[in-house]
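Here's a solo chain for you in structure tokens, the form predicted on its own.
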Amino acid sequence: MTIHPPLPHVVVLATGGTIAGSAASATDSTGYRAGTGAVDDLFAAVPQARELARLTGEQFASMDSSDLTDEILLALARRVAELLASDDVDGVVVTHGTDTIEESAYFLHLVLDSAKPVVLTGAMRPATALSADGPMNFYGAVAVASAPLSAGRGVLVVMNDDIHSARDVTKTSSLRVGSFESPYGPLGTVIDGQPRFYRAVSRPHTSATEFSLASIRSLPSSGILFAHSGVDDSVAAALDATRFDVIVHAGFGNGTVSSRIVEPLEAARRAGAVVVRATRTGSGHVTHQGASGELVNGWISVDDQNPQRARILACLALSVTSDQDEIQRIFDTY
């Protein structure tokens, strides 16, 4: 008789989105509801994936994450960061609306302490419409959570069988199905429930960050201040009236900022907020001396994170630190 060795143990974190909405017919892949389903709807639709798996599932929210908070977004680390401790769970599959997704990965990423492969997965068509994409995109998720080539790997987000790293990966199309890329390329792919890598990250992740969820009790303030021809010196009335902690400018180019923003940005930064310049592009470096030239001293440049990303790794450094040259440094270096 063939003994086979247990399965391993991953968890599902279902949090709503397009992988969890319905719509009235069949063929409308638009006007849907997000979050209407729960996990165990999800596991009726994949029973497949239970051949892969043992899995417990966990209804943390039923939401678009579109409506996603910073408040909901550590609530949601710290509930991963409990099931990575438990020797019992060998794997973390989150289910998220699209929308937001990458910012959900790339903060886990970043500050969950754990080697366990964490994955993130969701849907562009939802649960009812036709060639729903969710029930493959889920199984592919289980199949990356629990294999044992995925530890070590940084959070993941699995999508129409590409693996990406949380630290690339980003929706580039409002529709379309293979809506996810990486400037780099995915890490690799899902054939038949089975991951294949063909590269890895080399920037520090999870264990090896400096992020620590104990130390975080909120996230700074913060918002994306996007570059458009024809911007207007309104802009300094509404800076001056917010006062984010963190700005970012998501500026031309090379993150090029209009001379009519420099003095609004340069006066939030005087009064302690970080300014980061990043680009609307959607990939590439910024230099710390681009077009605008020495009026960017004092501000922070990204590497090559996006805007979104920039904003979540600005309220992690300040999480650290507050000296403009370290901040710097961490954007170098993650």
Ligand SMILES: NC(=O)C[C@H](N)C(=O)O
Second form
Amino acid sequence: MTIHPPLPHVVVLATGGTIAGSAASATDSTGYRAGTGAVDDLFAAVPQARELARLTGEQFASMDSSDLTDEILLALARRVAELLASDDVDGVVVTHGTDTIEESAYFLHLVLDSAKPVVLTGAMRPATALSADGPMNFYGAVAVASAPLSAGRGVLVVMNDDIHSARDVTKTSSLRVGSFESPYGPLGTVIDGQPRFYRAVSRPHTSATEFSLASIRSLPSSGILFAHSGVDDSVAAALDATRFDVIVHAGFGNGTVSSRIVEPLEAARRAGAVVVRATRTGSGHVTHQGASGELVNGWISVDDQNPQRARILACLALSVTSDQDEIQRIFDTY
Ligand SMILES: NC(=O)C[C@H](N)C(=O)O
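Starting from the form predicted on its own, produce the coordinates for the form predicted in complex with the named molecule.
Up next: the whole complex, starting with the chain shown before.
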């Protein structure tokens, strides 16, 4: 008689998204409603996942991830942390809408204090579509979350057989199944229910960061201002910049800010906001010494983070310091 070791226990927190979305027709992959299905529907669609792990499902939310708020994100992080603290839990899968999966994953990557695998996944096509990608993504996510090999790598995002670090991954296309990409490539891949890793992120994450969920009661108010040709100060005025604790400016090229909106943003900075220079280009770095040289003092540059993740990092930075040099150090560290 062969004795098999017990399967790892993986908890699946479902939050909605297209992976739980349904349309009236199998050929309709855009006119659907996200978050209509339940976590049990996913278990029923992928019974093979139970060969990889003992699964427990929890319906945390049923929403389109474009409606996610910072309060919900914080509550999600607290729930994942609670699960990870249990000796009975070996890993967590979060099913999530793809629109904001990268922000949620990055937040978890920086605040969770555990080496246990946490994997986010979603889908580009609704569950009712021909060749729906959700079931295979879910199977891959369970494979990664249940593998001891995945521990200590930070929060991971599994999409389309690729295993990405939450630090790097971005949704690059509105509809393509292969939408998720990382600028330095994925960490690994899933083949036949087995993760294979080829590299690791070198920037600190999870237990190695200075951020702690226990010290965060709420996230500061924040917004992103997108640069465009012809931008003028009425845009910054519409943002009512003085109301924000964090303003990320998704600027031109190397974080360049049009001279017409420097003053309103500088006024916000003087009023106490953290003003962050990012780039709208979709890739690349923003250096301290940007093209707008006069902005170097007191303005934060993002290194290689995109504007949406820079917003998350700036909010977390404010949970530990309001000193601008320290905030810049945080951007250069994570
Ligand atoms: N593909 C998706 O999941 C998109 C959906 N709107 C969501 O983010 O919830």
